[in-house]
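Coming up is one lone chain in structure tokens, specifically the form predicted alone.
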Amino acid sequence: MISVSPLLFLILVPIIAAALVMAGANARTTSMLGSAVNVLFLFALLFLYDESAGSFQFLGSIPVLPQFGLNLTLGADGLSLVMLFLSTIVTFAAVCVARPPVDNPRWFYVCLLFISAGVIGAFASLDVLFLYMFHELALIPTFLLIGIWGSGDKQAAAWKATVYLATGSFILLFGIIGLYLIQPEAARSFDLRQILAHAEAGLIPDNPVVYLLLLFGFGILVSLFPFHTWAPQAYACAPAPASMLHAGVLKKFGLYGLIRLAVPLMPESIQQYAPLLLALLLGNILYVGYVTIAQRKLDLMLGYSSVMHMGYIFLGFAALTEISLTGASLMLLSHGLTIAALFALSGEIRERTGTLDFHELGGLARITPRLGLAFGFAAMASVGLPGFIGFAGELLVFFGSFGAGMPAMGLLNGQEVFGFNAYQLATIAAVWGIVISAIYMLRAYRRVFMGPLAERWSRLPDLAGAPHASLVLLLAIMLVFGFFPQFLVNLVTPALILP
């Protein structure tokens, strides 16, 4: 029986976008439309959301394939609709900052309408394998972007990228299917629901190799240590709307499928892997985080920044508490809004200097106050300053992290003692990743926007019209929600599935 969601207009309006470009329309103008009806929509369905009800909402369903359970179900409850939010959020302000390159400008804004169309479905979608099919959907137009449109050694960045993406993809597959097969033979599904309501009824078994497969699957596809090194060049070569939306949108796929599916269905599994995920989370934090500090490029600082703060999404989702997880949830918005305004401002730099290097920028803030200013704030809602939604996500993971496990204890003088866990100490060590962003932040700002300004730098336009509005309608959600995450926490913590 077909019943459709309100959630297929946000995954249709992009597509139908896309089809009215190729088919004549003003590219910019019609993309531009497109993705601000998606945010009005979206923002409606904030509103209708009954918070009190809880659960999936704006449920609907096509089937595709009955007879193997595959249907395209579509719902929402607060976590996805935080996702969705982040969504049409980027697209909005990718569009606008974007610029049509001069060879196919068409498939240019195509391409990032498909990017929108595949991440909203991912998020929108309650069956596994369509959450699944829509972000490979969304992955496609992306090597496209940074192959064809971009800059530097973009063939090499968009291989590599394709190579480890496409390696992820097809580990998190096995996963899937590794999902389908150890539920009962009678009542295999795709769909989240009744996967949840097998594992409430205990009939799905903690399976040690599933969770390997999904941890690394989706933790190649989110840059987890050591398989990070595609990144950093990815979103460096890229055209800065498609590093804005794989770095602020796509690139928590992995993470958000982490916290959908391990979390309720392999907690022990979690545990027993822990203290190999704390290694790794640390190596996103810190080695990357010193990587990051010798940096020497505008893009390639923003890149490696990007790997690193997935190592404090990870520490939240490793923690497995409700507060570490609700703070993980919450970072998945902030460092999405966050990195989509670095990388908009780091391509507006870009358009005006045609460089990224530090050593020849400097004193750019005289010519262009509001580029430095809109810099500034986005820099410091990247290093967590209080006041920014990220402050709030940050430090719910620390606290959440901190309390998992149990306490260790040990002997001295014949008296038992207690000591730091597991959790403890790599939250201990993660924080300093705050000194490291702060550093590397401060330094880049220094450099681009403080000091002398070089002559040839002197008549540089400020920002203004669409990329002006747009930065600053992500900078306002950043303080809105860093001042009230209580909207955030009320939406995001009833859909946490805990052991």
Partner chain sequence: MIPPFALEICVVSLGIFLLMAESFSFKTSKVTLAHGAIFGLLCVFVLSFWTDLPADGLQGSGFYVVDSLAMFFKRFALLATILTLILAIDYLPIVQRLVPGERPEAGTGEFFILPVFTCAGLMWMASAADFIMIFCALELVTISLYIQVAYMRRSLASLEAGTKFLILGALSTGFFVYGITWIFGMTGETGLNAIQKSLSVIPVANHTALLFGLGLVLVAIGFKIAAAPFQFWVPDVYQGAPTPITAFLAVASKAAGFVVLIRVLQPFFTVPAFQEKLTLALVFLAALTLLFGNLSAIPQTNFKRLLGYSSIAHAGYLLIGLAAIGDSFAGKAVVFYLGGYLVMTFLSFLVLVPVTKAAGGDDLAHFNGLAKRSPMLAFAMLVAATSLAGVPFTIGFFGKFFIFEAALNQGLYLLAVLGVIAVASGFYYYFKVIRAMYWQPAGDEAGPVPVSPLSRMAIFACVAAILVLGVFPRFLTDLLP
Contents of the next structure:
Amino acid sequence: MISVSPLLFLILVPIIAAALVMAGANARTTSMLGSAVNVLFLFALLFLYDESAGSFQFLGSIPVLPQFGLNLTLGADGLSLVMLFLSTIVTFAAVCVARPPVDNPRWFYVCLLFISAGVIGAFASLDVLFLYMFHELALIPTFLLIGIWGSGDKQAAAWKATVYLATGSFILLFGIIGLYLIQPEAARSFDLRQILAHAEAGLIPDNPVVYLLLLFGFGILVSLFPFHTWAPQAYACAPAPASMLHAGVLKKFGLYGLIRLAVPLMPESIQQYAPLLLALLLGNILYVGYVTIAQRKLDLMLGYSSVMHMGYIFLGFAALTEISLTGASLMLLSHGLTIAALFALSGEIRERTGTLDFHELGGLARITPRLGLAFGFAAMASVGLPGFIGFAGELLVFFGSFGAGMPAMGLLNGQEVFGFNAYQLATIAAVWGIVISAIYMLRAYRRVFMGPLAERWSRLPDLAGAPHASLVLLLAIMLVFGFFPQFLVNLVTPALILP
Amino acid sequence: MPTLAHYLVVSGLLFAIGLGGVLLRRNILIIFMGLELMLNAANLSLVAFSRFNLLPADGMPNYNAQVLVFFIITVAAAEVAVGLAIIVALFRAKQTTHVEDLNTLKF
Amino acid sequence: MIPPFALEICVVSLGIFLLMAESFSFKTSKVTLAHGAIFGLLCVFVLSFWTDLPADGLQGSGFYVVDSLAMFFKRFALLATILTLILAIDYLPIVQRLVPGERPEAGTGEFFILPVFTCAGLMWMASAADFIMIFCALELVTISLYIQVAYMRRSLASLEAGTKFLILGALSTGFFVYGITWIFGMTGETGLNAIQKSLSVIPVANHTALLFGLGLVLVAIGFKIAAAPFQFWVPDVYQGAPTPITAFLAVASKAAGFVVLIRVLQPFFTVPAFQEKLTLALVFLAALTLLFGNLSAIPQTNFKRLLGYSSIAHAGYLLIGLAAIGDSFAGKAVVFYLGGYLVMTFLSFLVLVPVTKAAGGDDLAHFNGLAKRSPMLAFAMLVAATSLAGVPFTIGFFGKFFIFEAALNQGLYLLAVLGVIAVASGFYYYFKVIRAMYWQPAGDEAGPVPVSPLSRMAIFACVAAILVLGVFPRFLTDLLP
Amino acid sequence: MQLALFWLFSILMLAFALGVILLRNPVSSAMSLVMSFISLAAVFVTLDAYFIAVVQVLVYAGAVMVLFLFIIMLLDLRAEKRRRVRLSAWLGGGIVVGGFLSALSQIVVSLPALHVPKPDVSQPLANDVALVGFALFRNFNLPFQIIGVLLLVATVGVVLLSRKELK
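Would you mind giving the form predicted together with its partner chain, to go alongside the form predicted alone above?
Every component of the complex follows; first up is the chain already shown.
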């Protein structure tokens, strides 16, 4: 009955590394080694993944509660592999960028490694309940990281995040239990493959309550407007590696879950409640975008911008077409890499200057050119300039969502109508988001790196060593996939199960 | 002849008086006496039920109930002994037997 | 193989033997008695796995039932008592200070012996299948707990807690016997099995009176399990009582209440007319308890009080499970939750006692900076708090998961919604402890916290149980009735 | 005749019970309690429960009451000064007691089975001590043992709690 998946190795490496760190091994080296091993192992998996066969591979299962159909089942398809790739790369970057804090440095690395184990477990598990449990496992060390090693008003931030995310995840838990209960009584299971098989056989009714529970459960975790207020504050206060891991990887879990569960199981409910979701995601893009412009500090601005970008991914999800969903999946990766790089860079700046206030900074590009260059690249990637994967993702999302829904233009039932349907209106409004993000990103770059250089910062060191290398790696990946997005599309699209 | 209802009403009144004493009086000793009244009300109902609902097998009262009454009396005595010991200890420490003076523990 | 009732005989004999030994042990330290008691109870615990269960589960004249539920709770009571005694050894210096005596160890022997008798009462309660038996066992437990709560006679808080516990316990006894009276009057029986048989033959006109009696019994058990609105005694008593006894009250006494509740409700749930009304009553109780327990725990600053409110909150979750008892798994869910509750509550008390001794108090503020002073204890508390809050990969998560699964399966959506509020506020107040330990700086006078080897072992066992069962709940669910 | 006796003792019992909770002086309350219990014993006699009646007098009037009076004298409790009674307590107590009584009266009125006169027993009940004894020691042996343990615990507890200085 027990079969072991190679993916279990991915989960266990950070945990073993954490145990070694606790036992007294050098914290920084051990963590870096562990995450590097994970990255290499993932490359091997990508290489071994049989693209033509599709579906879930590298399967393995350990029974946990057979009478509930609950097993620790691991496996991966193209979409999960992309997310796992993101997780391992960002973990590696985060560990490289991390500066050991003065107090309890061991625990700091242990927390980072546990987040990594949690997100990898979440993306690798095919069991819905374990998906949820691994995500929660990653949340706890995040709270600790913010609360213990954060800066600014860290306790309030950790507090708020705790309460919001706890509420969200319990709504989600009810959604998952609901998902379990609407299956036919004899064949209830938490196994994703079995659930999908049931759905294909038409055994799972499209239950709007369950969908709404899932939407708002996952939505709070992804900082869907108006439940987003915890996120910017938490990211601003968290130490850079924690923001990288949470904003870059952990937050993607909600959207990943929606694409995994809601799209194949509840397509009708998605369409039925699309107007609600469209209104909320426009709140994410436009309202939060506006708030982002008003920010006066780099960390808060980045926090808000990450909330704003979630709106695009939600748009891709709500439109429910193959193109838009592919775009959304690409954006999961692109935004994860971008925001991780940006938070790493803002952490580097704070490390050097001790402040992220726009009023105090300026002209840093002159003294730290590599930092400036990297930030420039990352900012461009975040805006979605061609050449970065963000561009491919946003383009696909917009194309997909513009073509979604019933046509409301042209000839309809023999009558000529002219107007946009809700998806098209939302898309048009969302495109303005690009302008908004261009405004705040460019302004941030100008404020921080251009202009006169204050005297007290004339002797700042430039990027070097492991942080530099890891950032270059992140940017290189963005560029590579930006030029060759086809590789990702080929991986992701077969994994999407459309109605 | 009194009926079962008579006994039950009387016992209910006794229970209510005891309960009223517990809820309204502030002296712990009196509260304790109220609790004794409540237990005795239960005893009265039990004995009444046992006498009125004869066992179909032999036409005798159900003595199980009377055994329970016996146990209740015993337990009540033990409870009184322990309770009064606690009250005496409290009085030694605090010189009061009033519920309102029990204010060391606060929200 | 030994007959099951021999277990209680062993425990009572152990208690009497220890009482005798105590009276002759002028010279030796009384801690030996505690070690003896722990060893003896452990032996009984081991013995309990070699009992032979009768096929029909009944022994004697129908008073004494030995099914797997009863065996589970006997072991539960034994474990809870053992852990209480371990706590009591740690707590001894405080007891010595607060008990008047000619010598410091005077009057401390009984502090270790009384829990043994309470344990016997709890074990009898687990097997009680007759109202008379339930009454006797319940009173044995309650009266011995009165004494233990009021034990520290130099502490006003302990005495006041004892007085309040006494009055409310006696009040609940009054309701209990009056309720039994009416159930007896309407069915002519006191045995639960016999009641179940007669329920099907009694006229419908009697149902109101039966419900009246059952309602009074529910009120009484509500006091024991601290369900709102009968929970008001809990915070004061939990705060005032000696800490080991608080743990004993919070776990063993509450679990015993739930066993009685399960047993008493069982016959009535077989009749649809009762089931409907009882479910409604349980839903009402559960909702009130959940809301009250969780919302009033939020502003607490004293850790023992916080645990008191949290125990009310957990009673709420358990009541949800009982309200959903129609679900085939709900019974197991309740028992599983109780098992988890035992481990995590005792773990937090095992951490609390050394911290209280070292820091001189049991407020949340006394936990400040514990992560620096004793990383081991802080980690144990972290595990306990996350498990109490219901975070995955701890036993607390699966407890809540099973309960909510059963509730949703039975269509109790209102309770599920309240559950979200409850769980979120639970996160809030349990994380207050974590915040104090890891984020707040320690006070000036705070030094390292010493832990005795015995409680170190107990802490380790509890942490391991929480984490292992958090990943493989099957180890426990397979054992459950 | 039986009815007259029943009413006489019931009314006495209830009146003294009211005295317990209304009188201000603890000694008077205790004396009322004793009288109430003795009347209750008489009511037990009208129910042919002689053994219980005797135990009632022995245990309550004999032991419990002495204990109460002893404690009142020991603590030298005086009559309560007139304390302001809070309206909320009265209101809450009134609602609980009123609710209880109304539920009870509804049940008693609605159940015809309760309005029957006392049935005759098949054998004379003069030796009900023996009958209770049989039930107690034959069927209820186990609860009886438990009560024994309970009394042991209570004894230990009382000694512990009431000695001035433990040895």
